[in-house]
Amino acid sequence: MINENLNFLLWNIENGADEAIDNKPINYFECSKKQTKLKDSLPEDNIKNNNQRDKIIPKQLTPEKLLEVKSLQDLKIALNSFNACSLKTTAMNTVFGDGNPESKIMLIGEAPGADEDRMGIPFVGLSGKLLDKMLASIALSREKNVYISNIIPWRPPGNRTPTPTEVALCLPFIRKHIELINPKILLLLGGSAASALLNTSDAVSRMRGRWFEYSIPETNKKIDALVTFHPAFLLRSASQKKLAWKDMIMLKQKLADLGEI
């Protein structure tokens, strides 16, 4: 009975029914506006005054201006000022990143889910818990040696797949994110992340278990990239976990080869 209830819950979440019903309706558009106002009223780290902030980060930053961004804090401000992607208007939070920014391993998924949108942190729901277990199996954790982000920083309504236009708008930001973290290894979680960053239309089932090279556009630096299944897919397809385990072993071996463990 427990497994049946869990499967029914997961099925509802995948179909967009991921909010509990309260006695009073919640206007998430209004919540998002209030959060944006609150964030705008808070002082930003490493920014001495408003004039300096405006000089570095224009209010409506375009991806072409990302060359001026020199730190994660600047990138976060830039992302919060970017309004060209309509997903921002329906999301509660901008989900930027989590983990140790000094890490040599960077994980990139597709987009936030309901839990991530509420908390403003990537991979904190059921798939995030599974991801933490996968990392722990090879002695990795977001607290110590892993950094995590997504291609899309705002949750698509109903957890739908981001459109090509949405991916294209957000892609310059995640590319800059990778450049700033400067990892030695990228672990791409799912087909959307792999397709966007490796410029391929191959299915994740054909790409997983193989090493690719990702090039940082501005420096042309090459980063080893491994593709594996997204944890949300593994929750629905438990039989594929054995393949994901093989991918984690490949990741561990690469770390050993690079002298990181």
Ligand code: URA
Given for the second form:
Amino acid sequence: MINENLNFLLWNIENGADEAIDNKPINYFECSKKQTKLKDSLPEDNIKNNNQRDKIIPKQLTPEKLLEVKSLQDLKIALNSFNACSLKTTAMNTVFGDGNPESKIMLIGEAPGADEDRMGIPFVGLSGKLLDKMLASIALSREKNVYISNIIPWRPPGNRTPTPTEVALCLPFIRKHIELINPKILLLLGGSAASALLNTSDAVSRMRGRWFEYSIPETNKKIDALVTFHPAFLLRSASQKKLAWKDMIMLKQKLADLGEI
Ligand code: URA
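Now show the form predicted together with uracil (URA), given that the preceding structure was the form predicted on its own.
To see the whole picture, the full complex is given below, headed by that same chain.
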């Protein structure tokens, strides 16, 4: 019996259920249906009336509809009504963004981990702590002058890498997010962010330490984008920290060139 239980536990972990949240199992499929209904019946913070709500949240959200999104609050609402990405059904929270939305620097990671999923805030776990230290080393912080989000707003089970389909489904949202923040500089953390936004399959080790241009599709505005290692990778490969440090110096130099520090 003990062996059977152990095997069952290992099977769950292999399938991405790596946290015991409650004593009783919860049917999240049932639960997410109920939550959607509940959300639909709640007045959202900044939606004055139902007409306005229907304009922003069509029953079936299409990326084209995102053109009508004009604020971060609307984007949050649009994301909450988007049900085409199955990662949403296993995640506890939608992890939207954190930091100062007026920032000239926007950081983009891959997807929330367990801590981020629990708290609904990007980069609050171990890699987030390292990221905060990296930022502090060049006098940046999310409290003051940095805004942070991810390519994917829902935690992939077991922290697996998001699939190309999941990235493609979520890409219009992060693109809109960038457009709304309108930063002068993007710092892309790791391969998923770099390849999704720069449309390349190059290894991070080849892309890091170089400036790229990210184009906002709607306005054709160009934003300087620097690629660096993901902090979770740096936690596993401490010897690469010296290269990440060089990237931070490059970032600081660019900020100085742009007159932002
Ligand atoms: N890793 C990411 O890419 N994003 C997070 O928010 C946390 C860990």
